[in-house]
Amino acid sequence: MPVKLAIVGVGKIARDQHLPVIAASPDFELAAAASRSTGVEGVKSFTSLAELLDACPEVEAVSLCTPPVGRAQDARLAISRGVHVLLEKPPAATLSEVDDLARRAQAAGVTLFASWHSRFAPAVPAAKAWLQGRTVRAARITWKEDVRVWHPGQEWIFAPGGMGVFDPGVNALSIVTEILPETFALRRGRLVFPSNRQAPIAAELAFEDARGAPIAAELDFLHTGDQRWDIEVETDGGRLVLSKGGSEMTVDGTAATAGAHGPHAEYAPLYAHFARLIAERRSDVDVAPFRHVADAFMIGERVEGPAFAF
């Protein structure tokens, strides 16, 4: 039988990429979904997450899709009545929350997804079996785009705790730490805040792996014209290049294998996977993506520039 699932949080990334995967998968049966402003059409909707499970026993698990901030309350709240819990990314507003949440579902027998869905892109499991068993000698990241056409208007996103362009320059780190061979570690880096926000516009990190190779990455939220998503590594074995969040893969310029395309690629193999867990029993919480972060804010230099308006 499906899983009967519950949505918390029903804004652009819920009806862009988790309502339309939900409605298609063998594994679960949408329930119920609560949200402040918002309902999902056909099913019973809630304004709070303890309306919905005080009104609907029958949820098995909740895919939480609200800001970071907040959110580890209410997996607290789920892991609490035996409801297994997808954390859309970062999983949290801080690392601490997120490891209070991994003992809490191991005490309670819940499933924890901490879920990265640019780990599921068509072509970063083959990157991954490519650069097994080769030398890497220098890798950059390139993550470029235009926060008025991807987050129009999401003021949280600036606020404290929304990350700002680490909103998604941490689905680059989720690939690069899928991917590379060797762990790394920030070594510098350059965070640039608008005069007027709390979190950063654009950032330049400066890493090195543990076999001393260079791994640097310009992250940038005014971008405009062709988006850009790019990862490049050299190796001992040539070079390997991930493009357009991971969908595509060239090495050496010739393009390489990967997975099926489409609008759902990543989401689709995400709730897939979460239904492994949840049959499996086990919780999948890795937060070294979120590390990385917490690390940029930690040591990185603060710049100030210009006032940022939607």
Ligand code: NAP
Second form
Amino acid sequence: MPVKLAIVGVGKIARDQHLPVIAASPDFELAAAASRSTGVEGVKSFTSLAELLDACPEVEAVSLCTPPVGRAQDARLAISRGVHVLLEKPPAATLSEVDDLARRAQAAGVTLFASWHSRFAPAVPAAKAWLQGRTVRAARITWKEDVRVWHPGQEWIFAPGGMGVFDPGVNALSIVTEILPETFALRRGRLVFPSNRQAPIAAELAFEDARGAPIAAELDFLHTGDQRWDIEVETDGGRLVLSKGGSEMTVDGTAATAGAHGPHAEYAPLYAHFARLIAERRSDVDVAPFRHVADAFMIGERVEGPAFAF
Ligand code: NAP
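Got the form predicted on its own; any chance of the form predicted together with the named molecule too?
After this comes the whole thing, all chains and molecules, with the earlier chain placed first.
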């Protein structure tokens, strides 16, 4: 029997990915939706998760697609009702919130999945396998996109807790924390905050892995032209390039095989993983990418840049 699922926060990612992937999934059936200002056609819709859970006791799982600030409150409510939870990335507004949710989910015996969609990109498993047993000499992350194209009018992204350029940047960090054979830590950072905003619009980060190899990251939210979501890794056994957000991979310039492509290449396996976690009564909560973001806010130099308007 498919798991009866509700979706909360019917915005861009809910419409682009969650709804079509759920509709095509043999594992889930969309039972209801909650959003303050909209609904999902043909499905019972409510303006809050509390109303939804009161009216729909059959709901067994929720996907929380709201912005990170406020998401933990919904997650706590769902867990308290014995409902499994999928958190969009980044999992919450703070590390402490995620920690609290993980404890509550464990105590309640429900699945908590802090999802990182980029880890399901087609070339990520192959990149991870190729890097195993190799020594990394240096790595470079280039994550440069145009916020006006990808997040038009999303004021929350520059509000406290919206994380600014780290909203996409954490996707890169979710990939490197998955594929690199060693852990790494931030040494220096430089964050550019628009004079009229509370979250950075660009960042330069210098990490070092456990063997001392440098890992540099350049994040930019004002990049026009060719959009860049690339990770380059120099190793003792060759050079790996993961491009297009983890969709494509080359080794020493030669294309390597990757998994299935397509518009839902990341979210279809992500939902299959959520179904497996529920069936096996397990949780999957890895805060490593989010911890690096917190570190950047803690030790990064803060620089003021020009005011920003969408
Ligand atoms: P979005 O288009 O702004 O949608 C979020 C929805 O949440 C809104 O439409 C809004 O619907 C609801 N919401 C509830 N509380 C809100 C608040 N305080 N402020 C604003 N909206 C609120 O954002 P999104 O792009 O879908 O991103 C949502 C989450 O998914 C983020 O964590 C983001 O990192 C992640 N994500 C986004 C993408 C992408 O391509 N955009 C990709 C992967 C993951 P109501 O007004 O109807 O309540």
